[in-house]
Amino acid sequence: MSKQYDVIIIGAGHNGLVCATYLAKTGRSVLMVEANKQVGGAAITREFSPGYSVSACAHLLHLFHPQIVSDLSLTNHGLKLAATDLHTIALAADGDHLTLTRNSVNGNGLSASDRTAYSEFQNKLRRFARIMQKTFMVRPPRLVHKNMTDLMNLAKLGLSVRMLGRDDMRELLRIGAINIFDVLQEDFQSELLKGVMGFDAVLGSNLGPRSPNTILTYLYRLTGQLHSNGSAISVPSGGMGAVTSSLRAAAEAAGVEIRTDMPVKQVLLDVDTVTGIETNSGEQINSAIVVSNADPKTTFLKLVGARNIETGFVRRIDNIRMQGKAAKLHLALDGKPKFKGVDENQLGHRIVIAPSLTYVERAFDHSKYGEYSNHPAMEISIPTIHDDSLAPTGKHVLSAIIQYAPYDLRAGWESQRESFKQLIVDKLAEYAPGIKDQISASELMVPPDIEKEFNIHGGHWHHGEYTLDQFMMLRPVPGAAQYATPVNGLYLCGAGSHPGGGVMGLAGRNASIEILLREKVA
C-alpha cells in the first residue's frame, strides 16, 4: 500500500477539478487520478489534424458559474474569453435568417407580435428558471426526511414558487411538466424562431420537441443568462481546455496532487465501507473518502461492483437513461465559410440549423428506431474568428454538435460513420455553398466514440437525461441524490449528480460542501 490520502477524485473532468480544489482549499491532501493523458474530461482542446485544434466535446462556455471562477482565482490562473455573449443565427434556407439575443430577436418577415412574444416569453422563463438556479448551489433536499437543513432548502423552494405571485405559479404549474412544442406553438408564428427554441430545449438530449420534460431542459439552459448578466454564450481563449487548464492549475496551487494516464480498476472496500483504490496497474492507494467524477453507472456497475451494493439500488442504478444522442463533428478549413445571408461579423457566433420545430422533431424521430437523422438538426462553432491560436494563419475550424446520432445505430457506426458524415456536410452545404471544396480535413465523433474518448456509460455529455424522474433529489437515484452514496466514504461529484451537465461546475463545489459536512478529516 502506498501513501495515505485525506481524499482521492477519480477523474479530472471540471467537476472533479473543481470539487478537488476545494477541498485541498481546506488543508486536505487530495490526490486525483485521470485515466487519459490530459486532465478536462469532455472539456478539452486537442489537435484533430496537424495544426488544427479544437474543443473536443462541448465547445461553448454558457453555464459556468462565476462563484467558481471567484472563489478559485481562475483568471489568475490563465482563464481568458476571446469572445462573450454570443448571438444566436437561425439560419434560413434562403438566407433569411433570425439573430437571437438575450431579450430580442431580429430578422426580416418577423411580426411585430413574434418579436414581442419573444421578450415576454424569455422573461417569463427567466422568472422561472432563476428558482431552480436557487437551488443549484445548495445540495438537493430529501423530501421525507427531518434533517433541519433540507427542511430549510424545501421551504425556500416553496416560498420562492410562492413569490412568483398568483398568475406566474398558475403558469409554471401548467407548462412545468410538459413539451416545448406546444408552449412555443401557442406564443410564436415564426416555424424559423420556434425551430431554434425548441432545439434549444432538446441539445445533447435523448429528448424531441414533442418529448415531455423539454421545458425543463429550456429552463435549464437559461440558468446561464441568469448568473452570468446575460453573457451566456461565450468562446474561452485557447479552447474549452484553458477552461480545464486553469482549473488545474487553481487545483495545483492548492496542493492537489494530479496523476494522469492512470485509470483506476476498483475501488477498495473493507465491508460497506472505502478503504482506498486500486489502479490498473495494481497500485493501490489508501483513502478514508474516494470521490467519483466518473458517471453514476461507471462508478458503481465497473469501479464499486454491483456485487458489492444492495439489489434495489443496483437496479436504479442501472435504469438510469444515459445513451447519447449527440454526435460532434470538426471540420479544418482552408478559409472563412460563407453562410447564405450571414455577415462576415455574424460568422462568429452561435449558427443553428432548425429550421422548424416539426423538422427537429422528425430528425428525432429517426433515433428512435436506431437511425441516424437524414436531416439533421446541428449547433455550430466557428472558433477560430476569435480564437486564431486554434488553427494556420488564415485557415479556420469549423465546430458542430449534431442532433440525432443514436448509440445503438441498428446498422453499426463502422459502416455507416462516413455516410452519415457526409450527410452533415451536405447539410451544411446547403446553407454555405462551397464549404466543401474549402474543407481539408474532418472529423466524425459519435456517442461510441465520446464513450471511449471521454469514459462516458453511453456516450451521455450529461451523464444522464435531464428529466423531472432524474432531477434535484432524484438524481442521479433516490440514496445517491446528495452526493454521499450507500457505500461509506464514496461520493458522487459529476455531471449524473445535482444539478447536472455542461461545464458548470456546481456539482463539484456542492459535493466538496458535503463531504466537509459529513466527514472530519483529520
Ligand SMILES: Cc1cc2nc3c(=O)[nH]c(=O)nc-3n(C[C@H](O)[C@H](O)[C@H](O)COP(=O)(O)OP(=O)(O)OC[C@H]3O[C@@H](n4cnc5c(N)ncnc54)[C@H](O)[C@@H]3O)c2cc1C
Second form
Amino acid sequence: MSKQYDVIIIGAGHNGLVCATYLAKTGRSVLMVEANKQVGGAAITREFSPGYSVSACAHLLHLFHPQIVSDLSLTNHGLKLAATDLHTIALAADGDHLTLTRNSVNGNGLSASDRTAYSEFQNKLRRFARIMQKTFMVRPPRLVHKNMTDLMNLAKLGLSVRMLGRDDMRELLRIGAINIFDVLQEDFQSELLKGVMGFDAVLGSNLGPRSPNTILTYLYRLTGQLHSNGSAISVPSGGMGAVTSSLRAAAEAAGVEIRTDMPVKQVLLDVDTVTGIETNSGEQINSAIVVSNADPKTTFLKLVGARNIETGFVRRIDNIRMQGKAAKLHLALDGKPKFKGVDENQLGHRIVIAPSLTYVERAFDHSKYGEYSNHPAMEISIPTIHDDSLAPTGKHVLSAIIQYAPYDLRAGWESQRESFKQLIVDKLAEYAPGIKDQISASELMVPPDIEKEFNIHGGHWHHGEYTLDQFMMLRPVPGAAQYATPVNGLYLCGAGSHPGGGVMGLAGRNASIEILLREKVA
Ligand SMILES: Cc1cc2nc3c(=O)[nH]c(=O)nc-3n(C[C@H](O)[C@H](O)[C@H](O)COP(=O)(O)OP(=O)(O)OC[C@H]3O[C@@H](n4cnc5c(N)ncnc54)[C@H](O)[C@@H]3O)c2cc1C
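Show the form predicted together with the ligand, please, because up to now only the form predicted on its own has appeared in this conversation.
Everything in the complex follows now, all chains and molecules, and the chain you saw is the first one.
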C-alpha cells in the first residue's frame, strides 16, 4: 500500500477534472488516475495524420458552464476561444441553405410564416428549457425521502412549472409526451428547417425524430443557449484538448496529483465500503473516498464487480441503455472545401446535413436493424478556418459527427468501416463537389472505436441515453442519482449522472458539492 489520499478520482475526463479541482480547493489531497496517456476523456485534441490535429471526439463547445470557467479561473489557465456564437448552416442540395441563429432563420425561399414561427418556437422552448436548466446546478431530488434539501428542490421545480402560466404549462405537458417530428410538423413548412431542428434533437442519441423523448433532448440542447445568453456554439483555440488542458492546469494549481497511462483495475472494498483502488499494474492506493468519472456500467460492473453489489441494483445498471450511434470522421484537406452556396465567411460555422425530418428518420431506421445509414445526417466543423494551429499553413481539417452508426453493426465494423467512410465522403461530395480531390488523409471512428479509445461503454455520447427513464432522479439509476452510490465512499461524477453529457462540467461540480456535504474529510 502506498500514500493515502483524501480522495481518488478514477478518470480524468473534463468532469473528473472539474470535480477534483473543486475538492482540492478545499484543502483535500486528491489523486486522479487516468487510463489514457492524455487527460480530457472524450474532450481532447490529437494528431490523426502527421501535421493534422483535431478534436478527436467532442468538437464544438455549446454547453460548457460559465460558472465553472469563472470558479476555476480557466481563462487564466489558458482557455481561449477561437470563435464564438457560431451559426448553424443547414445545407441544401441546390445550395440554397438556411442560416439559423438563436432567434432567426434566413434563406432563400423561406416563407415569412416559417421565419416568425422559428423565433416564436425558440422562445417558447427556451422558456421550458429554463425549468430544466434550473435543476442543473443542484442534485436531483429524491421522491420518497423526507430530506429538507430534496423537498425544497422539488418544490422549486414544481413552482417553476406553475410559474409558466396555464397556456405554457398545458403546452409543455402536451408536447413533452410526443416527439419532435410531430411538433415541428405543426409549426413549420420548410422541410430543410424541420430537418435541421429535428437533427438537433437527436444528435448523440439512439433516437430518431419520431422517437418519444426528443422534446426532452431538444430542450437539453437549448439549455446551452441559456447559460451563455448567446447562440452558445464555440470553437476552442487548440481544439477541445485546450479546454481540458486548462482544466488540468487549474487542477494542478489547486494541488491535484494526476497520474496518466494508469488504468484502474478495481475499486477496493471492505465488504460494502471503499478502501481504495488497484491499478492494472497491481499498485494499490488507499482512500476512503473514490469518485468515478467512468460511465456507470464500467464503474459498477467492471471496477466494483457485480458480485459485490446487491442484485437488484446490478440489474438496473445492466439495463441502462447506452449504445452509441454517432461516428466521427476526420479529414485532412489540401485546401478549403467549397460547399455549394456557402461563402468563405460561412465556412467556419456549424454545418449540418439533414435535409428533412424524413431523411433523418430514415437514416435512423437503418440503425435499428444493425445497419449503418445509407444517407447519413451529419454535423460538420472546419476548425482550421479559425485556428491555424491544427494543420500546416493553407491546409485544413474537417471534423464531422455522423449519424447513424450502430455499435453492433450486423455485418461487423472490421469489414464495413471503409465502405461506410466512402459512403460518408460521397455524401459530403454531393454538397462539396471538389472535396474528394482535397483529401490527403482520413480517419473514421465508429462507436466500438470510441469505446476503446475513450473507455466509454458502448461509445455513448452521454454515458447513457438521455431519456425520461434515465433522467434527473432516475439518472443513471435510482439509488445512485445523487452522485453517492450503494457502496459507501464511492461516488459518480461523469456524464452518466445528472445533468448529463456533453462538455458541460456540471456533473463534476455537483458531485464535488455532494461529496463535501456528505463526507467530513480531515
Ligand atoms: C462522437 C461524439 C461526439 C461528441 N461531440 C460533442 C460535442 O461536439 N460537444 C459536446 O459538448 N459533447 C460532445 N460529445 C459528448 C462529450 O464528449 C461527453 O459527454 C463528455 O466528454 C463526457 O465527459 P466526462 O468527463 O463525463 O467523461 P469522459 O470524457 O468519458 O471521461 C471519462 C474518463 O475516465 C477514464 N476512465 C474510464 N475507465 C477508467 C479506468 N478503468 N481507469 C482509469 N480511467 C478510466 C477515461 O479514459 C476518460 O478519460 C460527443 C460524444 C461523442 C461520442
